[in-house]
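This document starts with one chain, in the form predicted on its own, laid out as structure tokens.
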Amino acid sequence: MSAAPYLHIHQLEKRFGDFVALQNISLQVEEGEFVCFLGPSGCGKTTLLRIIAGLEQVQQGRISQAGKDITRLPPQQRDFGIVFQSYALFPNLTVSENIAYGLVNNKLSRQDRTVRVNDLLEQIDLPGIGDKFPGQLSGGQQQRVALARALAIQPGLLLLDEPLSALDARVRLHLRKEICELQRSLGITTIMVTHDQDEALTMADRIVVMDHGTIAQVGTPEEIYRHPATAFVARFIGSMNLLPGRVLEGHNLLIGDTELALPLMLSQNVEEGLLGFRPEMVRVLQGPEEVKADTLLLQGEVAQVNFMGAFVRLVVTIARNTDIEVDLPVQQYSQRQLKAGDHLQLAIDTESLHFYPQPPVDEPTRVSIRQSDPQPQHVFAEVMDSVMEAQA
């Protein structure tokens, strides 16, 4: 890690006519991190990582890399490449000249062109296809080409706008594994966004969360899902039990018509807020069993049992209306055999406990605006015959 970040990006604000698309937004990247921007669709993510390509303009704020204010700087004077969700490959240049694109005019010979585009090929570990065309390709194997022409240029940066979601579920699988294995043997800084969770936390080492155009939290994918920092995060990242309830006196919670005794401070100041765990944090009890005493207690009504595969997921009645999630390990399951109309009792440690306080009014309503950008493959082409034309 260097002592400066890599990319420093402060109080950006970007809107689109009255709609505000990103809002104070300040981060930092240090060099050769792989950092994830996560969030639903609309939330800002792809705005953002356009701005950093300089696809976008900024109505205030700075974007600094490697020390050079890079706020104004249109795109052909960044240093990054980008891989699109759409592979954007010329399907009428073969593999080795799609690779080779940003190449031409960089002063290599055609020999050192070929050597470096067959380098590429092999740590992408496609040998031997550069003279077939894209339509040839596999979208697993259109992707690698697309991150092999990404990385012929050496940039100091790699931009990656969900570059999987377009592929099946199995290739998707592959291809996190090797793009991760090659972003550490390069040491290239990288910025990936996504709208799939489980991409971020077997990915990043760090994920940036996106909530409405600001940054909900930033942290490393264990930081994120054990310690999710607001209701929205606790949604988004996994499964979370999430209950509605009213403070009481003494930090007791009114969830329903059921009373709980939170082993949680609470502020004064509170009178509504959710109460939150995840699923697998639930144990149930066998017996009568020794608790600690910062432990909530529950009891309930097992009204659903899902066979997930790893794991059962009971749904649990404790209140009326109220239903909570609890996953059990298979192995464990099959050891009480759970059924439907079964009642338990569960413990909830303290540590799993969360508490969201209710906000005082509802957050508006973001309406997503679509732009009409253009296609990928011609912003790659316009890019970097720029590039081209700066380097004549």
Given for the second form:
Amino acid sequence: MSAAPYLHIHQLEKRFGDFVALQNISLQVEEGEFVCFLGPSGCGKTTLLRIIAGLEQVQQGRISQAGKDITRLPPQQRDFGIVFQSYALFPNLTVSENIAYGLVNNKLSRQDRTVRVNDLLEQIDLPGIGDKFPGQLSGGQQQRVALARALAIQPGLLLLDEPLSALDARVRLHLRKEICELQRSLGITTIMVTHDQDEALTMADRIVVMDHGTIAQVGTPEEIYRHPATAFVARFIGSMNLLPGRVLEGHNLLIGDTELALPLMLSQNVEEGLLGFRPEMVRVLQGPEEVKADTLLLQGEVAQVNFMGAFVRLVVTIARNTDIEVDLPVQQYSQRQLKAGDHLQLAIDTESLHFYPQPPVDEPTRVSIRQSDPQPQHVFAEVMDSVMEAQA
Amino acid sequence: MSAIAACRLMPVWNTEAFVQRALLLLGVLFLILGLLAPLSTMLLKSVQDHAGNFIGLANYAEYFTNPALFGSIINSLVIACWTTVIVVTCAFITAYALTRSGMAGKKGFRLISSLPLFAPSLLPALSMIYLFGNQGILKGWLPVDSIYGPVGIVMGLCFWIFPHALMILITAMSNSDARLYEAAKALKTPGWRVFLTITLPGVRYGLVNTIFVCFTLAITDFGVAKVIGGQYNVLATDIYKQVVGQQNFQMGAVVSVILLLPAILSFWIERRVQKRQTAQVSARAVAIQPESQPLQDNLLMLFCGGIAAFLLLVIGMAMYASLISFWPYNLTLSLDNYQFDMMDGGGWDSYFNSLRMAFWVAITGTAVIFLLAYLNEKVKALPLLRKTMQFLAMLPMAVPGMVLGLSYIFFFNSPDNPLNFMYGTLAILVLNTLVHFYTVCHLTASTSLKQIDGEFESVSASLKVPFYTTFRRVTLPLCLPAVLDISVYLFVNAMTTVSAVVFLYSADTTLASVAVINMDEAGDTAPAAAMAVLLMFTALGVKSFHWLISRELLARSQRWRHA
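What about the form predicted in complex with its partner chain, after the form predicted on its own?
The complete assembly is shown below, putting the previous chain first.
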């Protein structure tokens, strides 16, 4: 982390007429890093990529690449290779001609060019297809040729615009791995746009989650998954139970209206917000058992059992009009044989609890259990307490 | 704040962007000089007197108080309405037969029905004279007294406009979804209801489009009315009479403005319809495989046979008449009528002038139109300029040939105009014809450019390849079929057009189509027919030749399509 970042984006703003496509975008990308722009369609991720490429102009802000201000440079004068979702291979040129397209003005001899093209074909694992036309290749092969064409001119920055979304699932998985390996071996700084969270989580060093033209969160895949900064990020990546709640005096958190009071304390003085936890972070207790002091306990009735393959997703009603999702490993499910109508005791570590104040505040809000008495809690007593409180 | 922002928005010097902008600007300038400026001059002339003083709407007042002139509006409308009703009905049934029935001989019918596209509109008129004229072979069949008048005009126009209507309707009917018909069948819907609820709504845009195209072509046509109109005046012939006959340019301008109105109106409606037509048929639509229904097929075949017979009769009559020594007294066959040097109208020179002009229109027109369509489609800069260009490219469709020709006189013949040197040369004829047929070519080019991935330019920019290299290596080869279509369309139309150029030829640049008019006016009907037939065969020959070389060329350059 000694040198300045390879790509530095500062306070970018982009408008299309009255529509603000990007606002207040600041981001730094280190050399050799693989960064994913992740977000739903229309969040501005592709626009941001095109701005980095110089294909769109910004109204405000600065971009510098390798220490050089490139904000106003046309794409021809920037240093990048790009792969589009549509591949944009020239259909009337052969694979070799496509890959060599950018090499023509590199003053390479014809022989060197052929060598380079063959090297690249080797690199993308498709030797010997040089004389074919793009139309004769499968989607995955076309994608790799487009990648080779972009890499042929040895750019300092590789931009990938939803490169895998037009492919079927199996090819996609294979190509994910291949692109990652290629990127690591070349050490090329790479930015990929995607709306697929799995793709971003598995491929990226860092993920930039975007929402409505702003950056919602930047972090490693693990950070983003475990500590989503906003309710939007939480909802967009993985699944998250988000329960609307109000904070009463005495830091009582009410979920729903006055149905369910939880013994939770917030680190900040907020009034309303969403309490979040991931379905797989909810433990189903096997019977009377000791739990740690900083554990939230809930009780509920199974409403639905959905078999999802690797796990079972339970929909549990914890109060009137308040359902949560609980993921249970298949193994545990087959031991218990749960069905709709069963009563369950649930436990969640406070580490896995998130609170998203509304309106949002800058500081993250921490959640902890209000300890009324220092004794270790007993499950049923505590649960009974909370239920009594709820019904009061 | 805004000053700082402006400062920072100053782009870095970029040769490619500069070249693109400059070309775009030149393109718009070209269309302004070739279209907008002449039209404006004409509008101006219509509110001036002979001396060039502004007199407001006095010319219009004079026009509307003169029943001889005013009556032409009614006449033109009557002609256009009748022609539209007849042509659209016939074309609809034929298109239905060709796309939805199990009728035999579809290819042959299609071929025959495209023949009129290659003939000048004068040909059917001349043919009518031989068929139904005072000494016509079928005169007895004619229910009215004389072919010289509305009946002749409508019949001639029907012949000439039919293939235009048929093409649009065939396209509309081919783009239907068989799944809808299967659903209807599964719901046990009776045939007439299927027709009313699926077939008709499916082609309604195409149908509306056809109606307006027919109407516009009929109301603006000059050739047919000129030859066979007799005493029956229509707007297009009025312009000619005012300008060529009476040298009353101001009144010519007034009639032109009036003729421009229905054309612009139908153009406007057509554009609106076109806009709504997008994505009517989804990409997943299943093409209809027509089933044979013997009774219906036979009836349709009878109908198509009748149409084909009429078309062949008209063409055949013109050919036959051109080979007759002296109609109707000496029926021996000879080539006397093809000795054009013995007649008025410029002789064989005019034919070669026509060839030369068509050649130059095809070459320069294809280059200019395709390049401008490319800039319009692929350059992202200067949106306002591109909008202007798009508008100017669509405008020629709404401008009748007579109006454009007269506008050119006003604009280029003015001694103050630095472009005055073009007047009376072949160049002005080329320019005029190019602009006259601009829109269809522009649409063809745009459609094919739109089908090309929009990211090609971005990719080449990222690979540091200049846009003109990508244009040459990728865009142009991909659009080659469209480019070839444009060139032959321009050639054929330049050969056969008469309306715009009738004002612009000089003694050195007489054209074949104008010669037909002049010979006919001088009473040499048979040589006129001979020249019209010659034009048709030249156009057909060029089309066939074009078909052969494009097949060869495409086989070589479009290898990737079939690979």
